[in-house]
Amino acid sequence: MSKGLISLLVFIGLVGAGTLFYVFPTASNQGYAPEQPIPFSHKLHAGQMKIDCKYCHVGVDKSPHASIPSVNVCMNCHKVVKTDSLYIQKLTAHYNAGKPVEWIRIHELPDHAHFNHKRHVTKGVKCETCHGPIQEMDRVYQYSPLTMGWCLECHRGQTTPDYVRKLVDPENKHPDDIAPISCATCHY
């Protein structure tokens, strides 16, 4: 077999696989809401108390990753707030022992895909755009499918929220290419 034919077959296979993943997004954990070792209410913290996401998820605007808050961050408030709660006492025990809480990851992408939080946050994309009404969640769940097709629909301008469109392309010069769609943008 010639190299050209092999390359063509590989290309057709990749396009076929990509199409299947786009049409049948089986990699989605949409709706996944595991029970955490310590219940944490975003409805209380982000909703009622209006604590900015960046206070707990330190560095989300400076790093490709949104960090899971360390026990130290929690203890900034809970050294004095609600200290009689059994859950806060459990948190305090972790803090005093120098052990992290082993939170269960909810929003997870395949190993071959990378999402850069910094790029989105610094462009003004709100956390709720992908994570849903997080400020209303007593128990966090994966709101959006987070599949390749779902991301590409936004990057191509098909499902891009109006506020994001105005941030990225205020004069609407590029209605069909809001953000990069090159494979290397997310697969590196």
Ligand code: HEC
Given for the second form:
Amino acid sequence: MSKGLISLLVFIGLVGAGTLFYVFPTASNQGYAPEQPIPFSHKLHAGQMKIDCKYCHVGVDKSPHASIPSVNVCMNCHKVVKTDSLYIQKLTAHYNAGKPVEWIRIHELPDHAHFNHKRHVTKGVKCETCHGPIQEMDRVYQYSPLTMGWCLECHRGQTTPDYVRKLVDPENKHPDDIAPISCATCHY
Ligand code: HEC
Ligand code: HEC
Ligand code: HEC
Ligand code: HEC
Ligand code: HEC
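How about the form predicted in complex with the named molecule, since we already have the form predicted on its own?
Entire complex below, previous chain first.
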């Protein structure tokens, strides 16, 4: 047997004893950072200006989906702020025409997998844990892999940040299982 084949078999052996997610390897869009129709900066608005995430992403703590703000929200400020900017003029044109800005979606799970913001946010899991340092991003990129393995590693307690562990299981009674892992939790 070749060395390569032996190490492959050893690898499969290790993985076989290991976890489910190796069985379902999938491509990940980690790092995806499309150029947006208007260069909206989180670094400026959420970082420097410290506007609360929920001011724009209304409902992220009340529903499965985090919303993307409508132009109205932007115009609360940009009716008067920086109106000499070409980007703000483009934004204003959308507002006047009643046409939404066509933001390009970055994070997107396949239809068969269901994520739920409310269930995580109300348990105290911070946006940054999954979305990274959004406050420092001029252009948003996909920080986490969003693969099934990534979800399960946290639910199983393997990669769970300590602060999440303390919130969900303060007495550390279930160190290996901090959230449900049955298939129907996410596939239904
Ligand atoms: C002033 C409004 C505003 C604030 C405040 C804001 N966002 Fe956003 N956010 C947007 C807009 C507009 C988009 C869509 C354009 C883009 O991707 O940059 C967006 C996109 C995103 C996306 C990517 C959505 C996708 O398509 O997958 C994430 C994740 C996100 N925001 C998280 C946050 C977090 C976390 C905070 C707080 C730290 C925050 N945002 C604060 C307006 C805002
Ligand atoms: C709370 C007020 C506020 C809200 C809400 C807000 N902005 Fe801003 N925005 C600002 C301020 C202040 C600046 C910086 C102006 C400056 O550079 O002097 C700015 C700058 C910008 C710029 C850069 C303009 C340039 O040419 O330098 C863009 C683009 C922009 N905002 C888009 C948006 C979009 C899109 C939304 C809605 C999703 C939004 N803003 C919501 C206050 C706001
Ligand atoms: C446990 C991980 C996790 C946490 C915590 C989290 N998100 Fe997300 N976020 C995701 C995933 C996964 C998606 C893709 C969902 C999909 O495609 O159905 C997503 C998508 C988004 C989107 C795109 C719109 C949507 O709903 O698909 C926005 C905006 C967003 N998140 C903002 C936030 C904000 C703001 C917070 C904090 C208040 C937050 N997220 C907390 C994992 C998380
Ligand atoms: C950083 C850790 C972490 C990550 C990453 C994470 N989750 Fe969770 N998840 C949790 C916690 C904590 C809970 C709440 C458990 C509880 O209610 O006690 C939870 C709960 C859930 C629930 C509700 C379960 C129920 O029936 O009560 C669903 C559905 C879910 N997660 C799906 C996902 C999916 C899909 C992903 C990946 C895209 C994901 N999660 C990634 C920590 C995480
Ligand atoms: C905590 C959430 C969660 C749980 C629990 C979960 N999955 Fe998944 N699963 C996902 C996510 C998110 C995806 C999509 C991302 C990916 O393909 O990695 C996915 C993708 C898949 C895929 C498609 C893989 C591909 O190649 O496209 C299959 C098959 C699958 N899961 C089966 C299962 C089975 C069987 C179970 C139970 C033993 C299970 N899942 C439990 C979140 C979960």
